[in-house]
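First, one chain by itself in C-alpha cells, the form predicted on its own.
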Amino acid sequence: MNFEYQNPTRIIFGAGNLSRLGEVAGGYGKKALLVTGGGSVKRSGVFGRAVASLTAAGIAYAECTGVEPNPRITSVARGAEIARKEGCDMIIALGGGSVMDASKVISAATLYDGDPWDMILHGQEHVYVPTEALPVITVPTLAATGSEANCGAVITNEETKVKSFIQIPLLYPKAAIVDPELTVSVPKDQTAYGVCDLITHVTEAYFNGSGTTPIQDRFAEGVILTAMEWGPKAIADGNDLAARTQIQWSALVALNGWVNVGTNAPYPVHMMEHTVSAYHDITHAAGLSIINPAWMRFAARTNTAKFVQFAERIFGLKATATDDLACALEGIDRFEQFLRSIDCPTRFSELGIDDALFETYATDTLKIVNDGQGNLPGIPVMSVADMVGIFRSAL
C-alpha cells in the first residue's frame, strides 16, 4: 500500500438538488454546453428543470444531443465543435455514464485543434495528452458507472472498432450534482445493468489488487452487499426513492477511488468487455454480466483464497480451508444466480453473439493493454488462449 489519493470533485448529493444546478454552474462560467443522450431527459422533464435552474441563474446554454450508449469519438468531435462555435465556457453532462464520459473528452477536445481520438489510449499510448480543458459539471440520471466523480472516460471509434479510454486528473469534474430523484424513471433493465456495473467496478479491484488491503476489502464488500440488498428493491419499484438513493451512492463510491485506492489493480474484465461491445454495440453492463462470472471461475483457480473470502463474506458460505476451491466456485455460482435474478444475461447466446470473433476479441484487447509479454494484466495474467477459453465458457 503505497499511494496518493485525491478526488477534487465537489459532490452535492441528495434528492432535490437538481435545483442547485444554476447556482453551481455560476461558479464556472456564463454559457454551458448541455450534453445529453437519446432524449429520455427531455421526456422525463429533467432537461426542462435543469434549464430552468440555469436560466434563473443567468446561465446561457447550447445543446449537444444524441450521445450514444457506447459514446463515439464522432460525437465527441461534434460536441467540441458546438462548444467552440457557441462560445461555451463549461460543459454540463446531463445523463448516464456515456454522456458523462463523452462530456469529459469534449471538455478537452474543445481546446484542441487536432483529432480528439489522439487523446484516447490506443496502441498502449496517447498521441496527445491534453493539458487544458473546460470545467465539467456532471448530473447523473442513472446509477451505474460512477463517472460523475472520477477522471476516466471510455470512448468508441466506430470506424476502427476500437473502444478504449483516457484517465487523467485533468478530467475530474469540478462538481457532481447527484440527485437520486432523477433515476426514478429509469427502466427495470437499465436499473439492473447499473447494479451489475457498479458491482463489477468493485470486484475488479477486489480480485486483482496487489498486496494486502483489508480496509479496501471491507469497503468493497460493503458496496457489494448494499447493491445486492437495495438493487432488487429499486428494480421492483422504480419509485422507491430510498432504494434509488442507496444504489446511486453505491455507484458513486464504487469508482471514485475510495474502494480501489492502494490496490493498483488492472481491470481485465472491463478490457475484454470493451472489445466485445466495440464490435456488437451491446450495453456495457450486459457484457460485464456475461464475462465477469466466467472470468471469476478462471481466476479462482489461481487466487483461491480471495474467492473463498468473497464466498464467505458475501454469501455466508463456510470453507474448509483458505484453498477450498469448491467453496470459491459456489460463491461465484451464487453471484451469477444473483445476476440472473435481476434479469442480467450470463451467456453470450442470450445476446445473439456466437464464437466467430472470440480470438479477435482477445487479440484486439491486447492492442489496448498488455504487459509487454503478450498477456492481459490481472490476477492471473491472461494469454489470448486464456481469454478465448473464458469467452467460450460463457457462450
Second form
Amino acid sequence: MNFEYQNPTRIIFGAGNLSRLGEVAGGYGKKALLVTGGGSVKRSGVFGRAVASLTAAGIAYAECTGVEPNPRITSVARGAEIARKEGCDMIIALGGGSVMDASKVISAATLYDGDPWDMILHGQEHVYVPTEALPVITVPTLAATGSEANCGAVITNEETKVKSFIQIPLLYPKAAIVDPELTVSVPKDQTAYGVCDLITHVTEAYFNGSGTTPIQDRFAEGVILTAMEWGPKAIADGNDLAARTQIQWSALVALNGWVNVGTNAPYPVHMMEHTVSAYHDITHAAGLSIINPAWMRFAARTNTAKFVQFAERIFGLKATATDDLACALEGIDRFEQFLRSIDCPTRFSELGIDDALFETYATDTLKIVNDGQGNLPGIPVMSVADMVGIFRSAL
Ligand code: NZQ
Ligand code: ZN
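Next block: the form predicted in complex with 5,6-dihydroxy-NADP, after the form predicted on its own:
Let us now look at the entire complex, which starts with that chain.
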C-alpha cells in the first residue's frame, strides 16, 4: 500500500442540520447560486427552509433550477452563465447527485471562458484542468452517489451521447450539510437505486483493488451489510428516519475515498454503465443493478478467491476451498436476489434495451478509459468482446 489521502470536505451530519445552511454559507460567501433539480425540493418544502436559513444569515441568492437526472453540459453552461451575471461568489447544491455534480462543474465553469465540456474526460486531445473554482456547499436530498463529499462529477453531452467525468481535488465541496430528514420524501424506487449505487461503489474497489487491503475489505463489507440491513427498511417506510440516517451515512462513506483508499481500483462497472446511460438516459443505478451481477459472474472466473470471500462474509456461505467457483457464483446469485428483492432491474429487457448497441457501448467505454492496449482496466481487464459478452448475459 502506498497512497496519499486528503478529503477536505467539512461534513455536518444529522437530522435538522438544514437550519444551519445560512450560518455555514456565511463562512464562504455573500451571494449563492442555489442549484436545484426538477422541483422535488420545492414540493417537499426543503427549498423554502433553505432560503429561510440563508436569508436569516444575510446571504443573498440567485437560482439555477431544472438540472436534469444525468445532468447535461448545457445545464452546467446555463448555471455558470447565471452565476456570472448575478455575481455569485459560491454555489449551493440542493438536490441529488445530479444537482451536486452539475454544481461542482458550474463552480469551475463560472471562472472559465471556454467550453465547460473541455473539462470532462471524453477522449479529447485538449483537456482543460481547472485551477480555480467558486466554493461549493452540498446539501444532498437523496442518499446514493456520495457526491456531497467527493471530488468527482459525472456529466452528459446529450448531443454526442457521451457521459463522462471530471475528478480533481479542486472540486471537493467546502462543506456538506447532510441532513437525513431531507431524504424522507425520496420515492421507493429512487431509494432502492441509491442502495444499489452505494453498494456498487464499494464492490468496484473490493473486486478490482490491489488485493492487499484487508482493512479496506472489512470497511467495504461493513458498508454492504449495513446497506442490506437498513436499505429495505428505508424502502418499506420512507419516514423511518433511523433507516434514512444509516443509508445516508453509508452512501457518503462508500465514496468519500476512505473505504477505497490504497486499493487503486478502477471502476469498470461504472464506466460501462455511464456509456449505457449516455444512450438511454436511464437511472444510473438501474444500469448498475443490471451490469454489476453480470460483470461479477464474468470476473469471478479469474478472481475466484475474492468472490468466495464475498460469498462467505456477506452471505454466510461456506466454501470448500478458496477456488470454490460454485460458492463464488452462489454468492453472486444471492446478491442479485437482494437487488431483485428491492425491485431493482437485473436484465436490460426490463428497461426495454435490446442488443443493438452493445458493441457501441463497449467501444465508447474504451474511448473514455483504457489501459493503452485496447482494454478496460479491472480484474480482469476487458476487451470489447468481453464487455459485449457481459452485456449479452444480462439481456
Ligand atoms: O430533480 P428532482 O425534482 O430534484 O428529482 C430527483 C430526480 O428525479 C429525485 N429526488 C432527489 N431528491 C429527492 C427526490 N425526489 C423526492 N424527494 C427528494 N428528497 O430523484 C431523482 C434522481 O435524482 P438524481 O440526482 O439524478 O439521483 P442520484 O443522486 O442517484 O444521482 C445520479 C447522478 O449521479 C452520477 C450518476 O451517473 C447520475 O448522473 N454519479 C455521480 C457520482 C459522483 N459524483 O461521485 C458517482 C456515481 O457513481 C454516479 O455516477
Ligand atoms: Zn455510482
